[in-house]
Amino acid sequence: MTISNITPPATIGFIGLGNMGYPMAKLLAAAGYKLCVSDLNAEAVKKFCAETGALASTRLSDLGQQSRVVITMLPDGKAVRKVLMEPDGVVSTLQKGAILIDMSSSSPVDTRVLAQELKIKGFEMIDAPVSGGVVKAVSGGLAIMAGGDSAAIAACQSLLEKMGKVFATGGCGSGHAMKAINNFLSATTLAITSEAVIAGEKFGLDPKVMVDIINASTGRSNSSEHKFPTFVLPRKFTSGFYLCLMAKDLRFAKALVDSVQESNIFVDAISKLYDDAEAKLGPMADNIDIHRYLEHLAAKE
């Protein structure tokens, strides 16, 4: 299949101007792409258009009609399916040959189903979730895990590279599978580092000294090197990634592991931990608040 490269000033539909989507879309506008944007938050849309000159779309069908590529950056795959496939949704008026890119964290199993439905309609879908948080969304340093047709990914390579480094992961659903696996590891290292530091502090060790030693030793991880110095030790807990989203990604990871009948000892335990923390702290708590939740459990012992 031959697909022409998507280069400026092609029109890109961008749905979802949240903590991550807003700076990602802003990078595309700065690169010279024309943007047509949509979000349930009308103020975010108004602000974005004022800053970038993008067009606001109140009807998803209008956005689809104008766009060469449509990017979704939404809470989950159910929201993505809704905006794409509802009767007056994006797909109802999508241009022939347009490409759909879901950069949300969605279920890899559900993504395969949706991609097949879209292919029957004549559209290629790339699942391209990201990792790196708000800081890297602003700087254009995200890790982008792209699954789908290789020609479609190649056509969108320069577009995606405006937002970060692209890693081709394989067929449809593989990007979302990789994101779920990555976030399982990220959540696990944060939780186990928290448990270790809390235990050490109760014994009498200084948390900062502990983290410094861990980061010079074999127990180091992104959690100890970045999350603890930036958010945990200064008691800020403001990474910008909600606890409910991490818990959701862990449920995706659990479903993935279950679907391939692999050992699930750790993913079950970590998924339950984050589900319990969300129930206790509320969905809008920061994912770093897992440390405070573990402190709460330790205080009860």
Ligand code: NAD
Contents of the next structure:
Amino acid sequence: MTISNITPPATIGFIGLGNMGYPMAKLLAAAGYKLCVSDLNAEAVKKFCAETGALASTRLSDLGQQSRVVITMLPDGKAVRKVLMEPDGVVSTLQKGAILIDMSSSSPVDTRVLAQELKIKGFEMIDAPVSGGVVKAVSGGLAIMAGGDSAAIAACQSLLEKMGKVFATGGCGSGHAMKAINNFLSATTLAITSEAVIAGEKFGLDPKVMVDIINASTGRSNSSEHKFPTFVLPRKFTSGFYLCLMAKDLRFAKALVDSVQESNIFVDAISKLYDDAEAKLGPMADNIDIHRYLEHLAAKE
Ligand code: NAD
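Counterpart to the form predicted on its own, namely the form predicted in complex with the ligand:
Every chain and every other molecule in the complex is listed next, the one we just looked at coming first.
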């Protein structure tokens, strides 16, 4: 099936103007798309509309009616299902041929179910979660992992490219699976680098010297090269990615691993570590706070 390309000034519904959604939607407005936005946070909507001239939708059904594509950037797939499928939700008024793109990090299993329900109603859904954090959301340098119908992805390619580089991952749900796998790795390298640096410091090594050496050696990772110098060493626990969101992604990664193999060595332990940290520090702690949580555990020994 051919679907015409989604080019400016097509109207894009954008739901979720949080740490990531706000700068991502701003890039679309700057590229000439007409935006129709919604968020539970009325202040964020007001600020966004003042800055970009976007239309604020108080009713999701209005947003659905006007949009050629609807992008969701919400905490998880449960919130996405709610805004799309509730009786007066987006889908209740969606135009024929409209495309739904979930850029949140949602459960791959739930995404497949939702996409199937949407397909029966005649709508294509793409899961297109992102990696790169707030900095890359602002610069348009995100990695975008797009799963779904290839014609629908092709039609949205230039729209998505305003926010980052698009990688096609396969059928619907595969983007969310890839994102869960990436964040399993990302959370793991942060936690193990933290444990290593905390132990080295207790032994008498200087943390900054350690990170410089790790980054010139084989133990390096994005966590040691980026997160340690930017956030951990200056003790700025403000990356803009909440601990509760990372803990959620790890639960998705654990469910994915458990669904395909009998046992695992790392994902259970890492998921439990982040769940325990969230229980101790609260959901609004930053994901970088895992370092402070590990310091707290190390101090007790
Ligand atoms: P956030 O908490 O900053 O933003 C979420 C926004 O959704 C908030 O503004 C909230 O008011 C709004 N919202 C929640 N429920 C809603 C509903 N039912 N209707 C309308 N609005 C609703 O989160 P974020 O950091 O922007 O993350 C969004 C998604 O992107 C998450 O799935 C997260 O895991 C993922 N992600 C985040 C980062 C990051 O660095 N922050 C990086 C990659 C992926």
